[in-house]
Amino acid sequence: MRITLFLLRRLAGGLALLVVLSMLVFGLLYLSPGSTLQVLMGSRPPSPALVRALNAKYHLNEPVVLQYWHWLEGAVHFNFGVSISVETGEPVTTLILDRVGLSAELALYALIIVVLVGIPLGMLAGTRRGRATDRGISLVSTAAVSAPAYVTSILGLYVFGVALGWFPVYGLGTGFAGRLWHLTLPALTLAALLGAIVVRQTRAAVLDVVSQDYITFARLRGLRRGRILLKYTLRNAAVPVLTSAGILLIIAITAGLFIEQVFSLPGAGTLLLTAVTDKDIPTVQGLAMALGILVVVVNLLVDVGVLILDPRTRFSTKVR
């Protein structure tokens, strides 16, 4: 019960926190430099009988708080409006589906490539601390975190698909064979990112797992090496990296804005820099309701994670 109310707590905050975003994104929006209205007029004259339809359409005539209100009825349904100039009269919704495939697959990818080889590295160097192989490790890691993602995608563009030319270096390629292999140079940059914070978490946690006192006694006990790593440490490391999903979310999200435009990739990230770009207040609203909707989600998803990981948080957890 006490779980239950604990989660049901934190759903309503983020429910609390999507409504906030909605009305900053919405008024950020509508004080941006440009007008809704020439945006949807476009090259057409501004015929006063083109100017009151639009007006009465879009509600532009109204006040910012009525303009908002329409918004949210839509929004409760999902239903955000339709593109003003992205692609004109198309559903947000339908644009956000089509576009959304795309950056769900070079996500769950690069977050492939980060399980197997980040976490690895991360215990590796964590049992290996202060020999060559934690200094190797840690030298990279930090080297990588350090890059800003559009710097990381041109130069991994142009050594490994001009130079090398071992990656393709534009297309979606045909068949599940060439999209896996055409998404793989973006995969690798967005990992680069991700997996260089996810070895250095990965790293201090299980730094601090191998000092207590359980560790020393399953030593002395006789445990194969192998199982005192799976069993006691990795689980036990795996708490306060799971934790830190939230921040890699958000950190692929803002990477993946640049390296959708340098690999041309029509994702969700390209969508939201287009709809930016022309003052698509419908599509850029509803992208952002989109990504707001997953970060929650991801967060509630840690939190039951991290209660199935580790009992002691389920009695812990108190309802404030």
The other form holds:
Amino acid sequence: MRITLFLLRRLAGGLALLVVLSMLVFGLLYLSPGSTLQVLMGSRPPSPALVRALNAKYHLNEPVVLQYWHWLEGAVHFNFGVSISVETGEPVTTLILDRVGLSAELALYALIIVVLVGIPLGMLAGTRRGRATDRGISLVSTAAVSAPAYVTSILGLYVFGVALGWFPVYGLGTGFAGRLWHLTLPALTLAALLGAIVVRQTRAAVLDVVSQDYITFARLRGLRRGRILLKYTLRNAAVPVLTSAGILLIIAITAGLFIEQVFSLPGAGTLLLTAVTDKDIPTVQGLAMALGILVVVVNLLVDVGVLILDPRTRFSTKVR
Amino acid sequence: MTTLAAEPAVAVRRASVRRLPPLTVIISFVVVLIMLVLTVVPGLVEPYNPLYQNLFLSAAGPTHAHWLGTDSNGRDVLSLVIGGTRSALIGPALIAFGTVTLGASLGMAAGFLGGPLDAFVNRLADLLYALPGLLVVIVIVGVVGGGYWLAVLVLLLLSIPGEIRLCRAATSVQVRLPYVEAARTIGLPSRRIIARHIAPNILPTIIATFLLDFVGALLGLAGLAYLGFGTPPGAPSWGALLYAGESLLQQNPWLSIAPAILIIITATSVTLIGDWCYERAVRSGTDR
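Shown: the form predicted on its own; wanted: the form predicted in complex with the partner chain:
Below: every chain and molecule of the assembly, starting with the one above.
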């Protein structure tokens, strides 16, 4: 009961965020210079038929509040209108669905690297506190966390793509192996940034856990190191690491946009940049709402994940 | 407190004053000093006028005359990078100053007074934490079509709620301490308690956030310029050079590498100084 109430509260918070975001996103129409009709026409040749169609679609003759309401009605059904200039006439939803796959592949690839490399490194640093291994890992992760994605990806592109020639510099490759090969350098760049954060979080969480009495007691009972590490340390350290997933997502979205731009990958980030540059407001609105939904869903999943992972939180969920 | 207990504390404090900062921090100070010189008088060290074009030397690699080579218009890369320091530092400095002044005063007021202001500020910060801030700036600056100063303004506005929340949290810890109670008891006005009693006590937080905000703004503005939004008109900028160099990586990689290195060392130096200031202030605070 408490858990349902807690999750409902979180859901309501997420919906509130989406409502506020939708107002801001709708406001973009009015923020851009020129009249709303001009903005929506873009570079298309003005004709009475187009003006009539836009007036009917966006209800431009009605008060702003009603315009927002009509727009929201469409948005709830994932109907954000048609693209003005990126691919004129194409529905925004189709356009986004076409591009989002590549970004998802990149994110998944990076996530696999982060989980396979970042978490073990963080645990290693945490269990060997103060030794050379820990100092080395901490130093590298601090450096990686403070360098922005556009700098690391250009340096990576130059060193591994141009100078050493180990990885392809552009293009997407053909087939699964080719795609994997072409996405490796971008995924490594993204994983370096996210992995650095995960390493630091894991290290801090492990440091906290290994000083607990139950770890000392487990060692006292003569349990094997591997068992203590997996069953006790990892499980307890996982909660704070999982909680940081929401922040990681935000960082990954921004970093992914820069990485797609540097490696000229036609993903959702590049679509947003093209849409912003070409003043394709419906596409920008659609992408912004899609991002908002993604953030809300991931945060909800994190909440549920924490409840599953740590039974104690099921009793201590605060119903404020 | 008895004299006996106070004496070792004084000794520790003297020792901490005499101790030199660690080598990394000294290097960071030197880096920041050099950057400041480049910001104020770039002409002193620029070998050429950064905007002078020599079309016979388009995208050439390093030579004795041009240490870092030239860009596609034959402009000297070293001079361009030096000339870009001003736009790289002035915007972030303004953003950090504005964020700290407005954010800290609102945050302390919210933490001290509580009530609806406090609740409103908290909701606002929640909202902004859930959004990728730089993406919001890209969308707004791109759609409105504004330049450098609009980017500075939007980044400033977006970083205020986070600052408010940090200062609010630091203040609400102080408010429960006896010295605030004492100040209230003798009837000091809220404004004076905040300015003269709470502010000095949360100063480490304020200094650390000033430098952190500076680094965030530096990376944000350079990133925007890299994407082609909010570039300063008629002046070189590190982010824009980074972008221009990307298509010339074969011919003259220094056009990208030089600003990349400058961005990294400036950001790292300021972060290290921030950490050091914070630790020092916290240490002298506990010794007092």
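In this text, the rigid core denotes the largest set of C-alpha atoms whose superposition between the two forms falls within 1.5 Å. What you are looking at is a predicted structure, and each value in this text was computed from that prediction instead of being measured. Residue numbers count along the first chain shown, from 1.
- The Cα shift for T274 between these two forms, taken after rigid core superposition, is smaller than 2 angstroms.
- The Cα position of Y68 differs by 2 Å or more between these two forms after fitting on the rigid core.
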